[in-house]
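Heads up, the chain below is alone and in the form predicted on its own; it's given as structure tokens.
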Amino acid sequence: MLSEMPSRNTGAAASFPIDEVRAQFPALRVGNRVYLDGPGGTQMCAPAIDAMVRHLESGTANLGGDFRTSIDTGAMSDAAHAAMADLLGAAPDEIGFGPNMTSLTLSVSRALAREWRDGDEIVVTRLDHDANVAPWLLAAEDRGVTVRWLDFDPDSGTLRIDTLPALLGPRTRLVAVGGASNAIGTLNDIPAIAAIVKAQSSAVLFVDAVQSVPHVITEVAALGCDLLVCSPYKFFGPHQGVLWGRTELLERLRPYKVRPAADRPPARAFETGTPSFEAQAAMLGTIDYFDALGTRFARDGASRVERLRAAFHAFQAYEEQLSARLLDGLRSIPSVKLWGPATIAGRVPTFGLTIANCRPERAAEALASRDIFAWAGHFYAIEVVARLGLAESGGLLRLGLCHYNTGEEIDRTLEALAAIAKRTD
């Protein structure tokens, strides 16, 4: 187990324990598969699976009872909220769980839109997943609100933050942006966006961090946003959504909920119905996995928050090594075009590609025949694909790396891409 490995405070990437890490993922033992589908969902780590099974085997119950399974489930749920708070640098009462990010965003959009009036304005971007666009478009339509669009540069894949001030005004009620693009990997400068939004408006800043949380340290206070959502199944945990919000904003909002839920902490007011307690248990196991790995890199006596950050420093350094290897190889295949940032800087390890004379779905099929798993299409980033002019040609081939991938898998993928490109020349 990772928790039993000795601490080595050497360079994170150089000493990254990839063999021990891969041993923590049962799915990686099946066949000779290369999982490059992480932006759509990662494999679950063994501590998360074990925690989920333990909770179900020991007995589950709804909250509020005087009997043992209800008491134990409540304690586990409290611990899961606290663990997720540590991962995001937040307080436990600021954390709410839901079935997925999309459902939470739709719920938050309805609560926020209660305050909107005819003539108000919101800002959404062309770089986002539709789960951070469509809910706001629907709410704006319902409330008679004007939608303004923040564009991105198709050549660099970066948001045109320089144009944001002109989109803001006294009637701006919301700015919705992504932490990172799920299609081309761009890592957005959320603190810079927050500074502009707060200086020029009183708008709520909502961040879809589904693609950024798996790869970079996330501290909500440093980001400067008001609300943030992410998805544990994108970072080795269960299918679930997470909402974080500033307490003063959450206390002001009135979520659509049943009346007995009125006494819950502010963020938990969005936890409508009976939640998946087994998923919350698995979330605890996921944090335990990060914590154990972080022990290897953190100082002796470090807190859980410090150990989690140490783990993510190690992830990022290792993923940068893998990304450099992939980027170098892609440059050697003339018919492959990379969309988005051209270097490791300013991106997460998600790469959107096209291959000359080969539709993305055909490339994905060819990779799948070699047991290399990747997605093709628009991945719900319909605005991105349209802005790049790729909607009619099938969108993108997407390769997504994470810290359980290996250099050998990168080489195998590059060899396959070179063969696919050669066949279509």
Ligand SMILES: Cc1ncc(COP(=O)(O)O)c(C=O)c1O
Given for the second form:
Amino acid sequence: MLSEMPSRNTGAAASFPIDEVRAQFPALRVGNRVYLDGPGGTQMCAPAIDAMVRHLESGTANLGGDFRTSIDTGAMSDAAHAAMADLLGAAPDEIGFGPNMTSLTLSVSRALAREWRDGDEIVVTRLDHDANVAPWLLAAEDRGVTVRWLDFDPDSGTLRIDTLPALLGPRTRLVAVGGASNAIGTLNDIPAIAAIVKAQSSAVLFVDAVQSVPHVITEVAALGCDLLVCSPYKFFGPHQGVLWGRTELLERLRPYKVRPAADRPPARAFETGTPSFEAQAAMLGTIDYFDALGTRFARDGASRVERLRAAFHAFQAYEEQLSARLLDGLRSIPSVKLWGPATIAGRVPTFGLTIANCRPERAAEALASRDIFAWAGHFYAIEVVARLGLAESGGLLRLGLCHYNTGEEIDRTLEALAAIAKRTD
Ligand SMILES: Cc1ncc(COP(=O)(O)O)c(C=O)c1O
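Alongside the form predicted on its own that was just displayed, please also present the structure of the form predicted together with this ligand.
What follows is the entire complex, opening with the chain shown before.
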């Protein structure tokens, strides 16, 4: 029974509390839905919703005033930056919030490109979401910079890291890679990529961690990158974006911003205009949710960083079990083809599929008619879908698991897929 799964890091009696987890997501109580749309956006946990409402009900304000609501909003915002820093193993001043990952990346690309010169080079990949490709292509076009592409192996879905050294040189200014693919789930080996990039160039390493942060422990120092972005709405929190950067680099960059917004901590220089304080409050609630869960798995007296890591360790162990169950079932439906890593190793629980004789959008519709929510298409991973040769045939059907899904939901989805696979439209 999946709901009584042992956690790897305690070894003892603690088991994954799936019923308690699900009780913390109001949207999971609506109807009889199966949410497999997590890579597009997860449901929000109750502590995040409550914190957002509490902030608004108790009075919100802009920052810098001497009155109660402004002071409280400032304290809450500082606490949200500190909480996010703990989730990423960073310092609070290195964290900036923004509307979403795409806006932050466009803004960072503009600031970085101010340093680029005609004839410089950058590296982007064929495995990334377009939000980690197009901003760099646009900046390169503006500055006369040459774009080099890191390919992936279409059979295994893994980046051709072996070809990376040949793409780097003295003029390489940036390497932009993803933590995990939003289309086929490949989990990239960022420390290995960082080691190559740092040994062979002075390039800035930018990581789009939107799809890895929800599933694995993220520790920026261990990753070895310079900048990292993620989106809390993909990990049970509010619609928001997060930027982390190394202090020395952030201090060097000159983001586009209005003149009075000087003297902010380095990453907050990218927080242009008035932010969504209610989203920051919800972010704090999201971290509280992870923290409370992590307390069950961490040693007594553990720090918040350790408790957060313990929570993600437990999520990962549980998601691996769900993934194994899905992969087993998929193997028994011959007309289903899985793209990307064939096993649970080297991947997050995001599965890109095609079904012979059934276009992805038709399959998604058929699942939706059974209250199983999944996306079909390219999910903005246009390079991935093109490289796999699936652009003309409608892309992929994507099943995205996360720690609030259950084994029963996997079985229900497999039954539905088996029925869809028998159709001939
Ligand atoms: C890997 C990846 N990067 C970037 C994005 C864009 O994120 P945002 O919606 O926060 O701009 C997404 C959204 O699906 C994504 O999956």
